[in-house]
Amino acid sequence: MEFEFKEHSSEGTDGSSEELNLNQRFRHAGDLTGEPPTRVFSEIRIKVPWGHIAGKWYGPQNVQPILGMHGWQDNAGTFDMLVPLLSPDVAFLSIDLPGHGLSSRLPDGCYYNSVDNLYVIRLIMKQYKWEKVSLVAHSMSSIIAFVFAAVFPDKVDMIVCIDSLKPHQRPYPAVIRTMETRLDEFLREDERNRSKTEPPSYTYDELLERVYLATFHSVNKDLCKHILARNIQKSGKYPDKFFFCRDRRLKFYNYAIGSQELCVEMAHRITCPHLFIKASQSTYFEDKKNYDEVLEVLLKKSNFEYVAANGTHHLHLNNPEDIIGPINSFIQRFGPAASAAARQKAKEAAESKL
């Protein structure tokens, strides 16, 4: 195999009874199709209080990686086509958020909140003893990166956000109605999880079609395999079938983060270098005036860069060659290596004055 399994642990217990059964779970598309990974990686686990965070570590492991974070109901496979285009000396850790991919689910009865992923970032930073973090994020995680950079401006070297600029705002009546329906549906899925019954199973081709339709054709059909692999498990009932094993409660998670006024305040608080990439064939997911108001604040910052690129919401997966130039340039100037060199230079300059 062209990858290896590694576990990163810290003091304390795992708290999870889950074991990765390689006959039932899949790390990348090639585990199902027989093709090699798009780039050699090490499969890793990071212990957290409720179990573990799984991830794919690409590149050197003796330097701090960029932390890659995926969109809602996707997983670490979202960067399978972009990562091979990064410079070989750039380390990249693409993680599965809780309940996604090969990461542990939250315990029964616990509700998923988008903002809780700030805690996940802090846990990973603590495990690896990173003083600051560099983030490349898509969709839901772009929102998480925006909020994290505003809440912890002194803990971020840079953020690259793909196709979601800020927390989306909806009319208050719609928010209330959504809270009502989502909580009801969440209770139903939580009970299903506890029943331990196997979910509906499908053939591999049927699952590819379901992913394609679920993304509203945002992911090219021939690339859906990269999102699918870490989110499915081999059926115990039907030898030639599989089922979705991401936490079904994720369909009804709480994505609300504050108000438009709070988003504007967050935009003012972000101080790190910030690259935002907007896909031309994607929507704004809210009233565009809210997006424009925050974008206007960010455009006044000297270290904010805006790139408009052709593509769908998943352009980083479909056509990464169209955006890799700005991303590589940004990482070269502001990524972990550049930031560490700048800090060392500043430290030496300060010591020389003593």
The other form holds:
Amino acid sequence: MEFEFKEHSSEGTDGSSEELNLNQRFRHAGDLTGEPPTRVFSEIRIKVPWGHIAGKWYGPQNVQPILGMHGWQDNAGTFDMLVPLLSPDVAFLSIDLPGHGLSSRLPDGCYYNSVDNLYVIRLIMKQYKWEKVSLVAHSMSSIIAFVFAAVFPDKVDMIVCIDSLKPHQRPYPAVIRTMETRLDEFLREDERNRSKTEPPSYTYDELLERVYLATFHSVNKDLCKHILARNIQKSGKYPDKFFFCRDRRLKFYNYAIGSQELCVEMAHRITCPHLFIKASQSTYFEDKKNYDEVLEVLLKKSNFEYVAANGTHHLHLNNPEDIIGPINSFIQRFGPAASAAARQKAKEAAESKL
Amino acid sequence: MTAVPAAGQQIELNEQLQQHELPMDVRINMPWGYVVGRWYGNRQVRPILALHGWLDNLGTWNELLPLLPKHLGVLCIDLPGHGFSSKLPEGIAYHFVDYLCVILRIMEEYGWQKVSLMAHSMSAMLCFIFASLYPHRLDMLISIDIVKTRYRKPPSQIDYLRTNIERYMVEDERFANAKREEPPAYTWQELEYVLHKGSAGSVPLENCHHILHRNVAKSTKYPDKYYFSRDGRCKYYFEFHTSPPFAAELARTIRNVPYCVIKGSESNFIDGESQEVIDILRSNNPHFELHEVHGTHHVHLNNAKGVAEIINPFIMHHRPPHLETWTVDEQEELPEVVQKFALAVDEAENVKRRKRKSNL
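Next, report the structure of the form predicted in complex with the partner chain; the form predicted alone has already been given.
Full complex below, order starting with the chain above.
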């Protein structure tokens, strides 16, 4: 099985000074275990002002890919089990969000805000010169996709949201207490980032166990390696051990997007085709009536599809075969290829009228 | 009068301050650069930390400073991206959390367990959040023309998100290019007009120089022109908008913090929307005061005397001068043995001194 390491940027060189050291960092589970990747991909880097965004490009390289975005503290490996089931003519670019996986972390002292991910999507669109973007997103990114579709309805072809419908609303006293502790902990973690000592390291099996616990058993034990690989680095001190190298400041993400009424308004504003997949064994993460209120608005739209599927929060990793049908159908009808064809058709129709 | 940029006015201010020390320029390191400030007045005690408004800088306090009580110093800072402070790195947007972290980092730098804040406009909104999150770390808050964080109706807030992001991207490119090409330059008069108009008339033309002085730099291309050296991306700062119930919840936690609000009579920033929070503060917080003073949004700049009349008693009450000497007589009149008095323990060498480090 061939997989290439290729630089991808519309400007030619990405200017990034650190080369990927395959002895230290891992692009997929196979780099650790010796297995082939679940599907052939190209490792790419997209230049951003503070460094680069890393990603895995699957499928044809001459068509606009679907942008795949992972959940909080995961990485591009989250779609490892889903991508082999995609249609072969569909291109899929699974990225590492800033601070995760192989992407650059934000500069020292800078805070991670979820609204910045809207800006990251726009940056990627700008680099590849995409007029519109198609998103497949999980968890925290699924929320971002919802917000993106509401804020930039003219820049989206379609969104597929896995298991998080809308920005979660928590009771205000809890929000205030969380904000209070988060700022202090962020400052401490920011300082630790600058210390030269290596964080605690673990053996491969210990790491798997930790990931399994950290996701609250949401990921099947034998599949943990897929979201582990890009988030770890080989220890310099202990030859058989690894440590987590995703930016620990991510633990204090600033989720502030707005209130419930803002979520409802956002639901109204979405005009693009929107597929939402709800996992049966996953919670709502907030008061169910908030979720119901927004779902009610969405269900009224002709291009909204709701799929209830069996599985945990990471069902796209554990049992992708249960959801691939609706996803493939959706991509075929509304993805970049379909959207480009529709634009071409409209152009021809306009020209024939002249 | 408008032909001469700030240097002349700065000398005038220094003359007024000549009774005590001239201001000390300070620089507080931040991970991405530094924040600069000016410490006016008494440097023996913890000063009031003064924060300026959106797109202004520490010059905004020039008119008010000479009128404040002499026992407390005032540390005025330029927020990141404004005045002479560093700008945030390329590709990083300005969020309210960044400014909150600046306050926390300054507290850590000077080892303050508590902070006294005086803030205008955007910073006052920040300090409202700060007061709500850390009421135990705040011993005084003076807000100029703001009571609480603002609310935007959902359609407006979505549009705000969009324009902020799109315009930030444009401005970020300009920021990246600024190293190669100087931004557009204007004459001093043009700049004053731009600032006056940009503040919707809140800063009158004759006071513009206070703010312009630190926000512009001399053009290298045109001998008599200046360009804006403050970060253009600050215009697209991500404000923390709160829904009315959330603002009310924030207000409920500000119970024992001395909180003085000055409203400018001609300004609409404090309107009916703030009433709920004002009522909550009035009922929960015995140290809450709200006063109206004649002036625009920049009332501390246009009517410094009116503002000082209100806040000086407030400051004297909540941060009274400490008794620093055993006698009120002038030093020269005391007998020599008293003048030379010093505690033996201060000079002893075997006394262990522990520097209190703030535990942030």
